[in-house]
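Have a look below at one chain only, the form predicted together with the ligand, in structure tokens format.
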Amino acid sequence: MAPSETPLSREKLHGNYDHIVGESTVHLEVLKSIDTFAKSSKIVLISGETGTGKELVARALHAESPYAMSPMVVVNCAGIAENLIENELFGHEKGAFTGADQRHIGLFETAFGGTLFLDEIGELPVRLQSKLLRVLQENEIRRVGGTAQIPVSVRVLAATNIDLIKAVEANRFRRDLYERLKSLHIHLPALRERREDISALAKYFLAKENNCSSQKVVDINPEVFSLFDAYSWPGNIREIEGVIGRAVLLAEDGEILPHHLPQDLQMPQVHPLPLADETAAANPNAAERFVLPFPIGTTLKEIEKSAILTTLAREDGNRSKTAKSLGIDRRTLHNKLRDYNA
């Protein structure tokens, strides 16, 4: 650090970010950006792997902004069928298309005075990307089938877990929109890049679990922290939240122990699945041919989760590539990742 630079600290921030845990430098940089960008009415891009806290950051940006008195409306751009997105965002006039028997007010208008959070913006179809860019430039929308230009009065936030530069290079994302988005950009580090925050996060989620259940688990065994340190956390903070939630249920004697953790955490060096075939083929001894790369007793669900999270980590958090590589569609992957939060 240059001598003139003062160290980052929470005390210097205007907003309240007590619920956004972490003291690592990379994390404090994030909090500082939230604090600065919250005042602006410009669009902010929040990027980061799955489970790194993009929505939490969007909510903090909203809460600390002049738009906080009105609600934040969340739109998942990957969750709406392509032909419906335009309608959802901008609304339509009566008679705009067959079946449009009433005027429909879109989310840009519904979110009036508040924040519109465009989640998974990387999945927005290219045609809609042009429309969005125009809206951001002109601060006006036009309902589908309408002629009136309606002034927009919302703060727009956007999040992505795909690498937008790669999407631009692959012609899947418009360069001009990307340029516009990146001027206020918050990138959330993966949990493995801020390992010093792992124990504080684990303790925070333990306290949270204790608050909302009658069960009281007071401690986390030091061996558990060692396993946490050795693990790659492909599902990031959502994964640690899920791991603690599950362990609290299983821990009966007031302490989280290694056997309360999922298999992939207990054995971070677990072999990739194809090894089973290779070991079996290389081993002529019949008794040892029935080799599994997981301990006997591992459930199919745990194997599936391990395969999904490992693939996600290998694909740098890119859900589209992960889904493709696993031979499932993106929605199925999305739902499974959401279930792991339970």
Ligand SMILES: Nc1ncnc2c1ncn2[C@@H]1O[C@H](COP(=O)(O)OP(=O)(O)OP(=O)(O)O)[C@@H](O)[C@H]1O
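Pass me the form predicted alone as well; I've looked at the form predicted together with the ligand already.
Left out here are the partners and the other molecules; the chain alone remains.
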């Protein structure tokens, strides 16, 4: 750090972010961006892997903004059927289509004076992206089946867990909309990129579980923290919250121990090891060898089960996404989960 640079610290922030846990440099950079962007009325794009806390950041941006006294409306662009999302966002007039027996107010109007959070915006159908762009440029909407342009005063936040640049290159996301979104951008690091925060997060979620549970767990064994530090955390913060919640239920003696963790956390992680000189000479095309990421004696069925359940947790229980990630069809996944009683 150059002599003129000031170290990052929470004390220099204007807002209260005690509920966003972590003291790593990359995390404090995120808090600094929240603090800076919150006072603006401009769109903020929040990117990061699943489970990194994008909605938590959106809520902090809203809470510290001039819009905080009005509602924050959340819409999951991937959670609404494609033929319904335009109606949900912009509303419709009476008689706009069969069954539209009364006017429906959309989410842009519902959030008037407040914040509209468009989660998973990368999943918005391409045909609606141009309409969204127009709304962001003109600050007005037109209901389905209507002719009037209706002014809307709303602060828009958007989040994505996909690479929008790659989506633009694949013609799945409009470049002009991406350019509109990206001017204020907060990227959330994966938990494996801020390992120094793992211990604090585990203790935070333990305290949270204790507050809402009759069973009190007072400690986490040091061996557990060692396993946490070695783990890759594909589900990020959401995964560690789930791991702690599960462990609290199992920890009958008031301490979380290694055997209270899911099987995949108890397994050693994959670490590349250099080959010995003789081995390298005998295998000129091999640069590395790997230790097994599971104990010797683990059955193939156990490995498969661990992979499926871990992927399912990482995809927030979405079976279609889980099947796609694993390269199997949804029926195969369903049958395997039935075998696991999951």
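Since this is a predicted model, take the numbers as computed values, not measurements. Residue numbers count along the first chain shown, from 1. Think of the rigid core as the biggest set of C-alphas that the two forms share within 1.5 Å after superposition.
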item: Rigid core superposition, Asp18 Cα moves 2 angstroms or more between these two forms; value: no
item: CA of Ser306, rigid core aligned, shift of 2 Å or more between these two forms; value: yes
item: Core superposition result - C-alpha of Leu326, shift between these two forms, Å; value: 2.5
